[in-house]
Amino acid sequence: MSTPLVHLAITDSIATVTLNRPDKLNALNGEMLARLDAIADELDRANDVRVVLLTGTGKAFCVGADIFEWSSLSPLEMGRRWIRDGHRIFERYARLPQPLIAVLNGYTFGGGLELALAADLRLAAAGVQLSFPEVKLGIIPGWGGTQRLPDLIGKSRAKQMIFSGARVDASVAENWGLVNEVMAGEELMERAQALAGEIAANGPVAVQLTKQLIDGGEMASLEALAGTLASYTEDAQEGVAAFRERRPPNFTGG
């Protein structure tokens, strides 16, 4: 059987999602986008998983979509279907209930650095370079980069990295917010692992609930909140039990 391009593996509580397509510097393909969907249902459902971790095999994260995938579709099929699932996708894993880390083992451009600003923290190597680099193709960031970014590291030096197309070291990355910590390749993952097993440590309703308050900006996030919450007052239980037995609820507002 041969190895998955995106391969999913559970130890414990934490989960680590790898790219896998080394030969093509883990160059997201369709392929590859419908495999990270499905992983994304099952991460959703996995109650035992309490931290997500993202990487990538061989010299990079991953340096984007795959170029001569999307270059030969029209533009309604760029519209319909990759811009849209790409998106969609990468939303899902922002989502996630479980703290997501992306580890940046190497190369990490345009699609890939979208699919890494999509995580709740990145950790990279110290030789680790991130870019956009959509304009020098003439086109622009297309899966959430160009909202991202200057949110996680101010609209100003977004501009920069995106305007010039032009490559940033970890250490800027670092110095900028755009990465949480940076170390020598040797160390990133048992670094990456560390902070998963701190977090998965802790109770697991506290870290997501405050990983959806952080996130409250986001319609979905305070829904899914306060639908919770709801759910569990005497109210509730209530009009349950009166829909069951056909009878008007009386609520106490408790």
Given for the second form:
Amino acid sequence: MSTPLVHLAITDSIATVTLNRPDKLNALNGEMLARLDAIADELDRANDVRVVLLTGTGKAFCVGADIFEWSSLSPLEMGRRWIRDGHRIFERYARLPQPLIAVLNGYTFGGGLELALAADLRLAAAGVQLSFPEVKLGIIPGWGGTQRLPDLIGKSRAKQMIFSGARVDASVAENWGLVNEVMAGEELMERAQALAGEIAANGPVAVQLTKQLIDGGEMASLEALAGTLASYTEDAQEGVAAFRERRPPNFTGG
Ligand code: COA
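Next up, the form predicted in complex with coenzyme A (COA), please; the one we just looked at was the form predicted alone.
Expanding to the full complex; the earlier chain stays at the top.
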């Protein structure tokens, strides 16, 4: 059986998602997007997974959307399917319950950088280049880049990167706060696994709650937290007991 274009492996509560189309520098095609979507389903439900690593095989993390694929779409297909699928799937990765660490092993361009920006943290191998080359093709970073990049590094630097399309070296990216740490390529995966292990040893619910809190009060997250809290109160138990016993509830505020 051939290796899938995106691969999921789970070892000791750490999941590793690997973009695996090295001959095309892990450019994202429709099949890879669908596979990323299916893997997000799995990770969302995987209570045994505490940290997720996201990386690429070969000399690229990911060089963005597959230019040959999207350029053959009609404008309607581009808007309705390609761009919206990318938004939806990258948002799913951003909203995974577990911390997501992008492990940038090589070129991180365009949609690849947008995917990395959906992660909670980014580690990069020394010498890795990051860029948003879209304007060089006459298009825009359309999978969240114009929003997530300025959120992370500020409008001014984001504009510099996006307007120019110029490549930024990992060391500059680290200075800008675009990547958390830079290390020699040979040490990258070992360091990512050590950091993942450090996080995985902590209280998983506490870690996941802090992720939701830091990412801010999106209504759905707030509702999920509030719903969980409310369902564990004595009043909720009393309310259910009263319903079963066909009597009025005696709420105490506990
Ligand atoms: N979409 C589709 N295929 C891509 C691709 C992309 N975004 N980026 C690279 N590839 C393919 C190339 O066509 C080539 O395929 P081939 O061997 O069948 O011809 C293969 O990946 C290797 O790329 P190549 O350009 O030969 O490698 P390189 O090391 O000389 O250059 C880059 C690397 C990243 C500088 C260069 O590939 C590049 O600029 N890619 C486009 C990045 C981009 O614009 N991304 C935004 C897309 S919206």
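Numbering follows the first chain given and starts at 1. Owing to the predicted nature of the structure, the values given are computational and were not obtained by experimental measurement. The term rigid core refers to the most C-alpha atoms you can superpose between the two forms while keeping them within 1.5 Å.
### Message
Core superposed first: is there a CA shift of 2 Å or greater at Ile10 between the two forms?
### Response
No, its C-alpha moves less than 2 Å.
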